[in-house]
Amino acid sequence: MHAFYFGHSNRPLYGVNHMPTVAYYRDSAVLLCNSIGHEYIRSHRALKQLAIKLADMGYYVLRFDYNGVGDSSGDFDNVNLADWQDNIMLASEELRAISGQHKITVIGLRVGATLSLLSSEQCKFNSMILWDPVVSGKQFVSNLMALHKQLLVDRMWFVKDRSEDDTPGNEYLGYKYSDNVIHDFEKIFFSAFNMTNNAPVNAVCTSAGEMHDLNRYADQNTDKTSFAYVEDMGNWQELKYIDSSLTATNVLHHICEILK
């Protein structure tokens, strides 16, 4: 495990190599496209894990952190999707570059899902493992300020009841979203996106309700894309979750049976 900083000189990355544990190498690297906001920190030593279990399996796996999230530079206030799909094609650069693979399976959790679709022409992904993905831009958003104002009246977190007067607009849960980010997100829907770029899919989904959205679209491309449903921790619209750890044991399982 290697940490390192990569991408421009005036907006750098932090990134952390996995290199294979064992003697034979995989035909193929592992890029790992974590979420944001709080939801960046609750799967943080998930995402890590996966990457060991990965990196034991002959595969080089890269992580890394995007611009104003993290380890990296810049402010989180201040960045858009743009800049974060930018991020991911300069990452999947940088594993192409360390690893001496051209071919990458994307796994990408939550936004860091819905960022590897919207990034994957660009990036030339050959597999994409999408784990929890939004489907909705608008609906995270709205679930985002759900889960602050029950934030704010929750005496497990506040002696006394606050306002949403008390947080900056666009703050939520600690994290404030720029004004960018929240546009983009309005205008983001999981059947917009061309979901083939000749690439297998495979979408992970930890919520019935969400599995119930996401079987929606499963005939695109039925060839090329599977959905599953997999009993694990997610509980992403849940407040009693939001500073708890991911541990999502059966999904790691899953994607390293993918990956077999």
The other form holds:
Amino acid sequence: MHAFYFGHSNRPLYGVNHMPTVAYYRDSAVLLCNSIGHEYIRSHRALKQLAIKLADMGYYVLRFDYNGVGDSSGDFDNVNLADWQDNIMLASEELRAISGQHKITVIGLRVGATLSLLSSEQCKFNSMILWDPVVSGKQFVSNLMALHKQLLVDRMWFVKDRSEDDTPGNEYLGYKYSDNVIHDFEKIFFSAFNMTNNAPVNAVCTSAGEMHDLNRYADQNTDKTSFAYVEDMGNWQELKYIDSSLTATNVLHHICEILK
Amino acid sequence: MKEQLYTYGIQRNLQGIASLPVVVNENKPAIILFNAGVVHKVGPFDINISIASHLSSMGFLVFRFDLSGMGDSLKVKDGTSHQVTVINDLKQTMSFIESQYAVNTFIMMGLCTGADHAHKIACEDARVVGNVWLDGYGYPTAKFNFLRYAPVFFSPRRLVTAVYHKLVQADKLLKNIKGVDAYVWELPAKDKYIHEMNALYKRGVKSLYVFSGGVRDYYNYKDQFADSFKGHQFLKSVEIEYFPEFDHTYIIIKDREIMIKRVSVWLSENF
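Previous: the form predicted on its own; requested now: the form predicted together with its partner chain:
Then the entire complex follows, led off by the chain already shown.
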């Protein structure tokens, strides 16, 4: 496990690579694309654990932070979805360069899954695993707003109700989203499946409801697409989980089975 | 803000990021931030990044890093306990900063479990000259108990509910606590704490303790700390701030900014 900066020198991205820990290398490398905002923090540990497991299976793995997120440069309220798609492109190029592998499997979580899908053609991913993908960007934003509203009057968080004026603009759950990001989210939803470059897609869902939406939004897809419901922690729409570290043993096991 | 990423430590297992001021002043202490609970070095809702950005703009070198086995730092399998590893990590981090920037005094800043670690390393290592706690130790006083329990005792309905919840919570706590000792802290015995604080006072260590409404279960009024240790000399070296309306992780950006401003004022006045 080694942390480093890559990408443009004036806007460096923070990445962590995990080299295979076994004698044999797989013929493809794995790129992990996390979510954003509070979901990024929740998922950091789970993605690290996944990276360690995959490295133990012989995969070269790269996980990274988008500009404005985590340890990468930039301000969260000054980036947009196109920037993050560019980041995925840069990360895939970096992974090809450092691993020496041309083939890449991308594993995206939540917004990271949706962004990976939108970037798949440009990045020429060979296969994709989408973990609890955001089915509708519009729905994602409205859930964020609803959770934030609940937060302000929740006694587990605050002694007294907090006013919405305390979090002006697009501040939701600890992060100020730019107008551009909110606007961009309005436009994304899962029929973006059309944009894939025919790479096999495995979608993993921890919510039966989301699984239903996923099936509804996904175009009558090809035999290259498969969906699986895995009972595990996700709870992306519940306030009590917004600051709890994601433990997803079953999902990690399922993903490792796919890549076995 | 210029940031520099480092891999360091005797086993090269630690990952940290230095937020650099325009000019590093060797006479100014560096500020060290680390994990709160299991959250990696960015801190809950990026609070460590906000702190690092603001304090480095004030001329302080700020270094935030992941303890062994947390975030992006690797665990060292040498059989030592978590507490010993934490102290070793903090010592190695200070030595590393010293070697890179010739700064040899430090201020530890920790939230929750981080505050516990900050206190322990301050007691062990004379290079620590300041401590900032966010929701660190709190000792109950008579006034604390009154504020906490009086409303319950004056309402029979609330009393029944409180007893029920207490029983359920105690049961849950017992079930959850096994195996997570690394991420929760134990309040030191009061006598031991007084002894340690007197030693820090004699050494000239200054402290700012900030409490939020998020820990109202053990801290519920501004002067609770002063009341707990009335007459002890070390109180002269401790400043207390209390934000009853704020939550434990400063999830609201405005709250975070107010807290950081308070820390900045304390730093300007003391260092």
